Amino acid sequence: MGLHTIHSSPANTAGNAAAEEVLRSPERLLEIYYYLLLTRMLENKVAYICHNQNPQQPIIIGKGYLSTGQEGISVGAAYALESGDWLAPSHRDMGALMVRGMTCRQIFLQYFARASSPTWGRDGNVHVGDTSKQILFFISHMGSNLPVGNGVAAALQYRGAKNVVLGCFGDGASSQGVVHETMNYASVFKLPIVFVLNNNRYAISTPLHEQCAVEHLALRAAGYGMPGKTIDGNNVMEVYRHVKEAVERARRGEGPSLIECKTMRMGGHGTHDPATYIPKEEFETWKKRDPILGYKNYLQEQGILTEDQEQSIKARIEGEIEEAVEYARTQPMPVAEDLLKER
């Protein structure tokens, strides 16, 4: 695919050192594997419920929007943040939500539209966030989360805080005017924000070559005077390293960066979409590059992950998910009388 650096800044020694310290720690590497598996297994459960529920009495209100095949981006990018940093997520950033502290209970309460969900049952599926954990609520209009992220970054800058915002969006959203305005503004004022572009090749059903004339979307960064990189989004360690470097650059007051992560959406836009517009051969090619399988193989080769450890991690996650589903099922639905109540 010709993945390469489009425009890089001088080496970030502090960021690289911090990244390498994490990547030498077996405990941290196993924690990354836990988050990758948690994301995949949680969303598999969402998909299972969506496909097997009674359409007359649905448990999940609406559809499931999954990040299958893209987990390395959301987990790797969010893992590069520190306490007090902010996340402006898009709809395929479940891994980032988990890394930043959201719980399985919160996710299923949201999908089941319960009164105690993060949106109090007034919204559903991935329209979720938790500002107590520095996670902005997702906005369904693609790209509209980024100017909000800019606002938070501007506030952090104004207050002199050494925190950073991670703004996530997709290749489809990258064609929205508001995204370009946001990146231009962030660069002019050197806001502490990092833009992570999930290039999963399809904007709903529109392939990349039908929405833009460049192969590498990170080329656009040069037009705004910020560093831009195109990297392998299915390599969680590569994502972590490059985002960590950009995060530390922003933390030093040197402004934003654009990191384009090449990946593949291994399914339709949502659980309602059979993705018949995507050639089967394309799925087969990318299936061999599964980010979780690749990372698992690496850990096993390094002697960090044993079969017993993997089974233990899976059992832990299965227990967390089943407990969350059963808990969310028992919680009350919202009532009309509470619609106008302040929260």
Second form
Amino acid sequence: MGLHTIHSSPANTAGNAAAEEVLRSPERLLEIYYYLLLTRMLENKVAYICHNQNPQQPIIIGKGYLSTGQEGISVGAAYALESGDWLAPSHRDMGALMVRGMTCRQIFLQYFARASSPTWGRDGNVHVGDTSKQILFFISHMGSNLPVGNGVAAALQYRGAKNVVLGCFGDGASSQGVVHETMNYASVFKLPIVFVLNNNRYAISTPLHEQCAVEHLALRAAGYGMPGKTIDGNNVMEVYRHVKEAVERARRGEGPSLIECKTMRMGGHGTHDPATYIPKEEFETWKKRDPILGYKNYLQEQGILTEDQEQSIKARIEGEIEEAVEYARTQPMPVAEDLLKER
Amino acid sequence: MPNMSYGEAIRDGLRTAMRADENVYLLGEDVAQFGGVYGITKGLYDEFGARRVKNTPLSEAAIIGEAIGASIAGLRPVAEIQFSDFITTGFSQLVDVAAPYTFRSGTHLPFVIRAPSGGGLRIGPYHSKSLEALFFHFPGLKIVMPSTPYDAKGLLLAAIRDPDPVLFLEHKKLYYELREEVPSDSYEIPLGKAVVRRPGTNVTLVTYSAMVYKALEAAAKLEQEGISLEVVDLRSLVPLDEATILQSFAKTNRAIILHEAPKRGGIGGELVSLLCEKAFDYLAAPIIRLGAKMTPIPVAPALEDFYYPSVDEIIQAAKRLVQY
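Now the other one: the form predicted together with its partner chain, given that the block above is the form predicted alone.
What follows is the whole complex; the chain from before opens it.
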């Protein structure tokens, strides 16, 4: 695929050393696997409900927006964060939401627009966040969360905190002017923020080559004076390694980085979109690079994951999802008067 | 009590807020050593340093974004947008990100955007606009437009300590024109409290910001002709002090709404609706709206002066109402 590091940050082994330690720990590796599977299965459930509900009385209000096939990016990147770090999520960051402590219950409450959802039923699907867990609320205007992520990073810097922000966006968002402003601004102030660009090759139906005139979006980092890397987003360990290095760099006060993670959106923009505009062969090619499959093979080769463990992790996740769906399904919907209640 | 100009009172408000609360800091283009293009933040860099008075790149969206994010993380940023006209390049951050944030998340955003607004300085279509009506349309944003030095400081302190986003639109023509005694200590004027600048009995004139002075000039001239004009200065548009407007109107039964922004789509239409919906029985004459003409703001003096509602137009409007 010709993935390569376009620009390396100055020698800093601290982040790498910490990353390598984690990647040698069977418990941590299995935990990453748990989050990958959780994300996949949770979103499969969302898709299943979307496709099997009564349109006259839908349980999910709106559509599902999934990260299927891209879980390696959101899980790997968020796993590089520590307690007190912040997340500015993008459309396809369910994995990051899970790693950072949001629950299956919160996600289904949100998708079902229940009164006790993170947005009180006032917003839906992936327009979610949790301030108590340092997660900003995503909005539909692509790239618009990034300057807000800068602001959180500025506050962390102002207070002398050693925390960082993970700012996530996609290839479509990268065409927004506000993303340019954000990157330049973050670099000028050496803000503790790491930009993770999920390049999944399509912005709804617009392919990458109609989105930008370069192959690697991380090239832009040079123009902002920050390190930029293009990596394989379907290799969760690679994602974790590189984001960890960038996170530790930001934590040391050396400023932002841009990590472009190449992947493929393995479906439509949302559950309503059959993605007929994407050639079948493209899906077939990328299916072989499935991030969870690749990671599972690695764990099995290393003797870290047995078939029994695999089954028991899946059973645990299934239980968590079923419990959350049942819980959310039985929670009340908002009533009309809730609209005007102050929060 | 020190005598301060409108601009000095704003600076004193910033200084007072920053001394009282470590979480308050300033950001914006040229606000540090240079002191801002109107010199409002002059000297604050010397007192508080680069950490609390931050020069930014020329990036309104990023500036407003920083204010939003820093306020989510618990600070109380006060961002200066060099001219209110330039807010439009960061418009989405204010109306899409900030305005609905609390409604969606329950998290409050205690930040202030300060911006020189309004015209009369012969600086044309890109440095003179009054954009309050744009923001008035969006739930979740407060809008303050002070008209006096005393109000400017007290309202600014209230805005900085408010839990929600406040757009603080300063009239640039008033920065150095006006002086009055302003307390050097801390005081707040609550948002959403209008003030009757001049009591009257025949006609209510509702206005805000620099138009208050044209209204007062007209009122003085009208008095000589036996017409008593009551001038209500709104001070903030959101929250809106409906009670003071309605109380005045219940007394006079006649109203003029005056603003510097274009009449079409301006705040005036909303205030007329307010009176029609809540005080129709008091109506003794049609309500008159006075606003700028529907053109971009021109530079040449004769053109710009003609663009805004004049004192004479106010006088004629009041006469029409009492004769109706």
